[in-house]
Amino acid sequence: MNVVPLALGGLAGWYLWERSHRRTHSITGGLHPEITLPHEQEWELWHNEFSLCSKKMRVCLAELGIPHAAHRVDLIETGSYETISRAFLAVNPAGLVPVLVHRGHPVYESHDQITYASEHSGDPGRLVPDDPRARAVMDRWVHKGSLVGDDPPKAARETAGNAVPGLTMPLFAAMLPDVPVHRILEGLLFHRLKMRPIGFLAMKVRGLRAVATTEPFHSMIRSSRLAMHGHLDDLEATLGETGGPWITGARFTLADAGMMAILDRIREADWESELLVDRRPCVQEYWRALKARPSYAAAIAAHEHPTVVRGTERIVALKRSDPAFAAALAS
């Protein structure tokens, strides 16, 4: 008998119900009381480390005093596509982290999860100013600090959330020898946006320096990086306006709560030289009193994950011994 009919048709058959099992769609943000999940406490966070919107809700989280049960979950970039397994599509079908879920019912998008957690904490004044000249200054932060769209990079200008992923994109290909190439054909098999495994893939074969040169990614990383100072001037601009220490000015906010994950990303993907180094004082000074907060040593610096670390120091490494490495990321 000949086997390879037998394996072939194994094979295809499992994967065709492994995706049968696994289909992901798009879902639309906010509390969905339609949806009830498995949950133990009142408050349940599904989340990863690295993740800038998980990062973005934990700060939330504690900034609001919410005790909450956290469920980790991977992404490629720490070792697996966990977000696209069965389990977890059960919890949010777009297989996209942070998931809020509050009495069992999940809230989606981390912009509306960081507002839902803020009207429904006990103290919904706490992140969110009365006066509504500051409340529009925050609304308009909050939005600047958000992931938008399926492809954020393309629409880098509009928000400094969106001009957060080009500039990850040498910290992902230093994080990535880390992680296993079968790890990343899985997400080629399920992930419903199949561009993400293959940039994957492609800065995995190529390696940390060839990112910096290599097209579509230079010209993605440079984009970003134009982005983001038009941003941070921005930022800078209003915090001058507002007096800071904060965005709207005495109060911390749901803004601040977004731009301390934005600038913490910046720091581990080394752009602080060039970002915040002699320029914009008052978003330097903004800098050190975001770290300074307990939520930053909470929510941040207490979910520092090695695969990160790790990458952090290779990008810091390679531009001290080559140059011209170097010179093409800031090209």
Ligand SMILES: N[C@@H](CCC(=O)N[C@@H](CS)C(=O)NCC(=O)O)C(=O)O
The other form holds:
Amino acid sequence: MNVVPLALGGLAGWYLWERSHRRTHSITGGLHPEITLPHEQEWELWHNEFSLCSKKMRVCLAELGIPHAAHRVDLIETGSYETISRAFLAVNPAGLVPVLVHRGHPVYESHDQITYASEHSGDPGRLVPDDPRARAVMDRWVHKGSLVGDDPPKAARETAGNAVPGLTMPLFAAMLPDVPVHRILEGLLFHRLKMRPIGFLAMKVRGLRAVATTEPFHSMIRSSRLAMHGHLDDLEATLGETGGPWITGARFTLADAGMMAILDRIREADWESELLVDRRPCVQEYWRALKARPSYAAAIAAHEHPTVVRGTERIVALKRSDPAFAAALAS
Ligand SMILES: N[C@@H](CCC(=O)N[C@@H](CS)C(=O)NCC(=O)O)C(=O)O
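With the form predicted alone done, generate the form predicted together with this ligand in the same format.
Following is the full complex, with the preceding chain placed first.
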């Protein structure tokens, strides 16, 4: 008996079965009362330490003082594609973290989640200004802080959140030595957006140095870096107008939760010297104030992931040992 056709048939059967049980599609933001998930607490959060939007959501929950059960989900960057596992796709068919669950019903899209959490917390005014003009400033910056769409780098000038994935590319490449290649291949088979695992595979094969110099990565890093300069100029102007210490003035709001996550990504991807040092004094002061908040310690610093720490160290070390790499990133 020839075992090769049998093995191929078995593999094809397994793939088709798996694919039919990992159906993934985009889903609208906000509360989905028609979906009920198993839950134990009033509030639950599905999140990842490294994920930008998860950081924003954790900061928001910490600021609101909402007790919740937390479910950790791996991203490929932190080790595996748990986001496209059958178990997680039952929580979010889009395969994205974070997911906020309230009384068993999921709320999708982090910009909707922070608003929802604020409105349904015991203290709906805590992170929202009373003054309508300040409220409009907050809404503008909640939007600016959001990461939206299937191809964020293409819309990096639209929001600061969309400029983040491009800026994070060197960090992705610096984290990938810790991620086994077969884990990325799982994404090629089952991820909804194939360009993402293809990009990770290319970055893993080419390595950190090449990502800074090779197209299309270099162009994506460059356009996101320039876009982030624009967003931070805008932030500098806003802080100057409102007088700080927070985006809308005296009160820390939902907008600051989003910006805390973005500035922290600038730190961990080692862009501070390019984007913050010796420029934008209001943003520098603001970043110092953000880091001093208990929510930064509880929702960001306490969730440090070893792969991210090693990734940051690799970028810093390569910039020191290879000035051409540092120059390519800044060019
Ligand atoms: N617009 C979504 C974006 C969420 C998002 O992109 N999450 C990333 C981590 S920050 C993710 O889960 N990525 C998994 C993947 O693309 O495979 C939101 O604001 O919640």
